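In structure tokens, one chain follows: the form predicted on its own.
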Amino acid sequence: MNRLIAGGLAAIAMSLLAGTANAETLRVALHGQAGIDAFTPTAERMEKELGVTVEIVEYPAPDKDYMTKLLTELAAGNAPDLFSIPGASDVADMVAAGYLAPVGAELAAWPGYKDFVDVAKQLAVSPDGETYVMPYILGIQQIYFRRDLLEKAGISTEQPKSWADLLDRAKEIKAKTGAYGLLFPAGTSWGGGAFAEGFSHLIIGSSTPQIVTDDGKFDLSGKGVLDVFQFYKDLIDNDLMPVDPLLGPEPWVIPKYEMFPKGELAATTCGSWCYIFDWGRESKNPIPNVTTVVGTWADPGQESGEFVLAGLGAPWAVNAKSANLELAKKALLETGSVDNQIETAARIGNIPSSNAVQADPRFQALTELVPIQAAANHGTYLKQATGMSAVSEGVARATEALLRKETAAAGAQAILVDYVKQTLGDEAVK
């Protein structure tokens, strides 16, 4: 009798839950409170529209620890159904490992995709021609500078015309203000940012603007890469960028969150998120009137040209081994909604990929981001290839050696080339 009563109560409980959860649960991996907060409204919409329960699985931060955990779980077959990928350079390797489900057909059939800027769609295409991620948000990066500091010192705020012009500007800043003139993220502590937020800004304007060749190899041995490392060395040797913070843990904290607001660092590479998260309304150390006080330069080319660097901002992907693959793919489309793009932009400061946000009053209220979103239609990007994560790590190691003054530019290039060859094989490098 007791067993029958217990069974009846359990059946009633399950029937009550079925109306909301539909006996389906989608597990979603995220990290960082800002990202979780930005995604929560989307999770609620997924539950309502798809009739599922969304379980947010919080993985460790920062990005490097998150990816270590995610890759371990994917290899073990225990990973969540849906997850974001912090570093776009990891996407091609995850595709090659068979971890990501193809979603190109679903995106092509989804009405919202037609409004995405071309650069987002191009960035989402993997080397095999298939699409495996939702490119819902972009990191639009430029050089951010303290306009007020330069104007007070009588230093030009005009767009630098070349690397030499940029270097001269940094020297003038140091000479006239005592502040460090320019920061490019570097070193192993910065992880993937040494490549994505530093090296990439220079390589796109070099004589080797794309390091991935048509046959998928890496062009790392030429003059363009050497010249990039020489630019780093010139900054370091002339004491134009703060080195000591870059050799410690969380190397971005002191230069970007402390020195730049204090005016002790006058220029740094950064992305649209910096106007909100690093120095604006979501910052712990905000700069008053940030969009007026802090200006932007495009990345100058080595000899000429201007480049606005675009990259995928933590694209969403579906676990290829999800127990409910079709449901996970439907949930993926919701991550690309205008609502999620605007909510993420408001919390994180990245740029929505859909031009449809320009007609939305909620996005128009994000005045720091509106003009940058329009500029995304003209972004420049680096092509991806399997093994790009090894290149990213090699750049971090090479720039670490430069920071420690253990090598010259040619030695840094050798560190990069040797690491990629040791990791991927000699044939991976052109």
The other form holds:
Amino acid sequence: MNRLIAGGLAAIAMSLLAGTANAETLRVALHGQAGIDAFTPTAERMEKELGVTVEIVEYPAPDKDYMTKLLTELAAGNAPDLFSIPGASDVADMVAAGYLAPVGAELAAWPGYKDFVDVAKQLAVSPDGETYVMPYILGIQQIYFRRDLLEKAGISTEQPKSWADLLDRAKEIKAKTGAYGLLFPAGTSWGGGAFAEGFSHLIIGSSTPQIVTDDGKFDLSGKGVLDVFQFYKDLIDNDLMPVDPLLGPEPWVIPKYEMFPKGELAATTCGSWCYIFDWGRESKNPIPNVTTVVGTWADPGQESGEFVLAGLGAPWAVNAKSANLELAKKALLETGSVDNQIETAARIGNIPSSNAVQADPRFQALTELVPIQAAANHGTYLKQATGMSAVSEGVARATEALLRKETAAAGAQAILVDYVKQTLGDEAVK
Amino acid sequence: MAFDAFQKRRERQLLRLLLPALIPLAVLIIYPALYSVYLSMTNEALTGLAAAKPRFVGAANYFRLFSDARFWNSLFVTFVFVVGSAIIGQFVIGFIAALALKRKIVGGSVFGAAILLPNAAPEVVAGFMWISMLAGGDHATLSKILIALGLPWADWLQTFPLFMVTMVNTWRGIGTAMILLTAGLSAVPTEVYEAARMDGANPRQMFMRITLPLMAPTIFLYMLISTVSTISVFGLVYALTRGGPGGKTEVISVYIYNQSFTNFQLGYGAAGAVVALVVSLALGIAYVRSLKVEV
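One more: the block was the form predicted on its own; return the form predicted together with the partner chain.
Below, the chain from earlier opens the complete complex, with every other chain and molecule after it.
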């Protein structure tokens, strides 16, 4: 009998110990081999400095599938402790859903945060004024063009002054080289890219550059939105943009990874990652001397002005229901380390948010990114609000209708407005 | 009196015997179906305010669904997909295969095994395999074969997306059709054929006047099963095209998935699922009632 009791007590003690051991394991969600490779050294540092076991859970790619799994697990209450969020436009909605733990106090007390560029800190602040994410890298987006192709055809490589100038340049490219002149990601297959890598480039330079009003509603009926869709329509109607690949299941593959390197597409919106991941040293189809062969233009304004689009690059966040909340917050700070920023920049090509990287020889070796990081603080960005995911999907649907030539610009705008109203309610749209 | 008591005891015994099947049925099928109906009347979502505080919206999701052109498009695509792959493709080829197997041709067993092979591959695996055959323009295996033969090629999943998806699903379902129809054929008494032959009937007459009428219950049972199962095909289409290009292959199951897990609107997606359930039920009831199929 005594043996039985002793055995039972031992079993209970072992299960308690096992429970303690589980409590010291941090589960981290990531996707894509490049991201995992970039994060692995940081995971090792976390284990060493925090005395925890870091379990990296590979989530599905592409981003849409990643978000589906992550949100489903967050809703079910069994999500990882720490995770990256591929689309920064999803952050406000995740905050509203109560999935993310506030980390503003921790970031304010963390010495490394003072070196972050202001634009990164501003982008990290949610509509409620609190910070929920570590804005460790930025996506600095512009228009990337094949300088070699344009110079060979005698086409100007000067910065376009306006949308009309940009459209004329695209027409000239098509006429003189036969290549598609300009790509703006569009359609539902591209997921959040239709909004973040396409629509956003134009709306910031339009007559209504912000779509979120001061009271957090969406103003989507403005002339700027209409003009943006008209610009898309002009590109499509004049056959300046490759349409068919955008309607396929992985719409970025053919234009970005095949047509642009071959010179069949002469210009496209992209971020600093294109110099490393898409066409640079980490690419499966690299363009030799990419920084020489491929030039950049800022996004021209509708009438005038130049804009460089800044956004958070896959910010890290802590699960509000994490069993290891405090530990996860400490780990979050490690994701903001200069080391992690540089390792991520080297693998993926995003721009580190900390000015401290400028003094680091490892970052100085990334010659493609150094000038972009120095200019990061001049980036322009769209104000965020709860419901941004719906706007993003609405833009994808509206641009898909344009791709399929089912509607004019006004019809596309109506699709966007109707979708957002149906999803968020009439009261969410001004 | 004693008989009544015996009857009641027997009924209780039967209920006890059925319980192991009834409990999972109630927990895993009936409850989720009823919960879907409830969910379809809320604005429940996976993210945003509605995830934290979902509210009852009545029939609003249904009104929205019926005014959504993409939903009607998905119903049309599903109709073409079901008629093309299940009713025409799988049935016709499966029936031919079943007839061929009945004739004891040389290599019949190998033929039967080969035609069953597509069923061994899971939906998604089959989908990815066919992507390598069809996707990528001149890089696709099919295009390379045609180029080698000097024939024109196409970007198959872009140019003929619904036809290609229908063809792949036909390929995958032939085995099931063949098994069911072979079973039906073997149930037709050989004496009837012998009598017809003695009366001078030719093969065509025997097929039209004996085989088909006697096979009718089996054929329509197959139609019922294949229609309902094809309406719910998801993995194959999602792996091949994700519903694209431009919604041209967005069958109802992919539409529901896209609304629920890509747009994260669980309530709205549930409304689509309820409609799909009603359509499947209606088709099933119509088959059973109009043809008096014993199931």
